[in-house]
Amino acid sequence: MAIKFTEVSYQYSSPDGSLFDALKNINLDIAKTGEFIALIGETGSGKSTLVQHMNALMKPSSGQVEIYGIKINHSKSKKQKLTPLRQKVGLVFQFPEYQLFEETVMRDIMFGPRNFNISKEEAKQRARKAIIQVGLDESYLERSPFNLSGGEKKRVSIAGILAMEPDILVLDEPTSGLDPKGRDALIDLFTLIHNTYHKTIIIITHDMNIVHQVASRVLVMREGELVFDGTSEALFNNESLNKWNLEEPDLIKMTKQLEQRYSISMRPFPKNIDQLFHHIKDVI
């Protein structure tokens, strides 16, 4: 395993001095390669806190996180060398403005590799490669990141993490604020990265259509607890779905309506419209 959570809890201190349990006794294993994980749950359920433990931006209040063999817990020294972990586990924040601050896109993408002692020339090569990987051309490298559209900023922030060549890519709400075309383009990008480079990808999302379409594994957080860890098929057949305030994807709703109307079964649920048409053709 690349990342292992063992009885991990995390508490925030409130302004009044009371403690808030953001994570409660989390046990979780994540593989180095091959996983496409959707992390879902209500706002405030602990999703962002969980992923910030995955590259040691946060340390547990109790329990232990092991990241590529390095054990992190509350008792470990503050001087513990954690920077190399952030090269292996790349975190893309929800708002790209948190990661974009240089004068040009080239310098922004180079920042991460240079911070890990990569030579200037190699960092430039990685920037050129990364900008192509995210679907932009090299002309963007000389532009100011602050003059880009929202979707372009997101792609550049992802390129900055890809240039560090992480094994695991963690994305916090990467499609928020995008129109359907921009959302689909980013999901296609993540799928391509996953399939081509065999990286484990973890996406925080509220979009159940994305969960159903691409996730091979789903984690559901609720009030700081990990209440579900399994396939999307198992999730959308789970009786607790409504209790967790999660909706079925549009395609599953449509499939169930067709099943009821024509007294047929179309399982497993189709992942896209093309698969739905094939199901209909086979059974009607």
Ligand SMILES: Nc1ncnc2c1ncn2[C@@H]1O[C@H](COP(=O)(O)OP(=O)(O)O)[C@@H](O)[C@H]1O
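Here the structure is a predicted model, which means the values were calculated and not measured. Residue numbers count along the first chain shown, from 1. In this text, rigid core is short for the largest set of C-alphas that superpose within 1.5 Å between two forms. First, how it differs from the form predicted in complex with this ligand.
L136 is among the residues whose C-alpha shifts by 2 Å or more between these two forms once the rigid core is aligned.
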Given for the second form:
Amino acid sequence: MAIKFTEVSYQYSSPDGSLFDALKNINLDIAKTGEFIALIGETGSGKSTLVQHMNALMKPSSGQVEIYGIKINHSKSKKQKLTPLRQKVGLVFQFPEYQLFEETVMRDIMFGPRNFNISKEEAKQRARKAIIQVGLDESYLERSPFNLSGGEKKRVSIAGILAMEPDILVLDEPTSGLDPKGRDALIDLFTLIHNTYHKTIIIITHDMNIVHQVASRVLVMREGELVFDGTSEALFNNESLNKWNLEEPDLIKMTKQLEQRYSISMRPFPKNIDQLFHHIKDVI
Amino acid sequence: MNNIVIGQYIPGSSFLYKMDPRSKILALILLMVTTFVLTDIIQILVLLSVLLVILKLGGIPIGRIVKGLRPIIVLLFFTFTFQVLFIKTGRIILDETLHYSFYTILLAVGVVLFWMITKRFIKFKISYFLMMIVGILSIFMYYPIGDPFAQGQLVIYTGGLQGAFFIMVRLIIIVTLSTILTLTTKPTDLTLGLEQLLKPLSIIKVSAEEIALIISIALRYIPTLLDEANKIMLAQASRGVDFKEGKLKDKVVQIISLLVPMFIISFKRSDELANAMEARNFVPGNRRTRLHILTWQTIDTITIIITAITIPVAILLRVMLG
Ligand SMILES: Nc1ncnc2c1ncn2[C@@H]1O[C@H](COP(=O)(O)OP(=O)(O)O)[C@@H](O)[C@H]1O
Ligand SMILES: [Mg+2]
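Could the form predicted in complex with this ligand be shown next, to go alongside the form predicted alone?
Every component of the complex follows; first up is the chain already shown.
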């Protein structure tokens, strides 16, 4: 196991001293390789808080997170070196504004690798590679990160983490605020990284189509609790989908309508248009 | 991050909360003047005990006041030391020779080191610090080992102690007064009160409304910006920045990586705020109506009268005793 949550709870304390339970008794195992996990749930359900525990940015109020063998819990243990974990588990934050600061995109992407003592030359190489990976061209490297559009900033911030070459890639709402084309390009990129290097990828998203298309495993958060952990097929057949305020993906909605209309069965649900055609062909 | 509380307001319902912010601000100023007029130790102690009674009646926990005193503890310490050392009136209560020799200095350094290492584990930091100071002094005074290459004289007079004590009480009273104000008044009410009190300044072309607006926006945004700073630190930490460590050169980069996003986000926020205000047709200087209107009650009049009377009384006492 790369990351293991054992009875993890986290409380935010507000200035007036009251506590707010953002995570309640979370148990979770995440494998080193091969998983493509979608983390979903309403805004405020604790998704971002959960992923910040995955690279030791936050320490649980109670319970324990184990990341690559290093145990992290509330006790004020002697200085643990946590920074190396952040190279292993790369976390891309939701808002790129919180991290872009260098004069050029090149330097900003190099910032992460340089912090992990990668040589300048190597970091430059990685920056060139990463910028192409996120679907921008090399001319962007010389631009200022502040003159980019929202979507471009987002991609640069992702490139900044990719260049650290983490084992596990965690992305907090990477597709929010992107146009459909940019969104598809990013999802293709994550799928490619996943397929080529078998890296575990965890993305937070509200887009059920993405969940349906790419996720091999889905986690559903609700009011600080992890209420579902299973395959996407199991999720979309789950009775509680409505209770969790989750929608069905378009493809499944359509398939269900076809099934009803023509009293046929098209199980398992198609994952993409091709599979849908196959089903239709079979029926005909 | 969360212990930096700018608006210290804690909800409550005692008479201190029901008062008009204007009368609270005025009373604060009047009482401060009184505090500075008083020169007699007994009188200032009487004032302090009256304050304690008000705290009790107003339902404010003493703990909160002590917390308010914490930032000025260094100041208190230094004023105390200077007063004790430099006021030379009254009887002598301590007259000791300080022996500075190689060994005593070595011992003193040892004590400081011991203090620095162990202070992390001690709960009462301030008392521990004072103990360290006393320890060092007693080494110089009572253990004259080795050949002293220099000698000093530590002379403490009753006047010094009295003066030091007096100044401490005076500072404590002033801080307590302002803490009472900020604990029992919402920041918005505070600025509103300030705005009304500053209104007369419009004669000399100072816009009280704008000053109040600036203050309230600043108060409103300080917690937000702290929150943002926290998020930026987390975002940079996930790119390998270790804010706790690093050589000077690394530190500079770390701070830049925090400050640049901070500025950009602040500018963006202020731009958004300006747009939002304009969209609601806010024009600086125009007459506006208020949702909350301050109401001056009998208790406010009484407060102002009582606090105002303390000033001539203090002057009278001073003249009579002086
Ligand atoms: N710094 C904070 N202080 C206090 N409460 C917070 C803080 N950050 C988040 N919260 C609260 O914790 C809950 C979970 O937040 P978050 O993990 O950001 O949710 P999500 O990412 O699912 O939208 C929310 O209700 C939010 O209001
Ligand atoms: Mg979030």
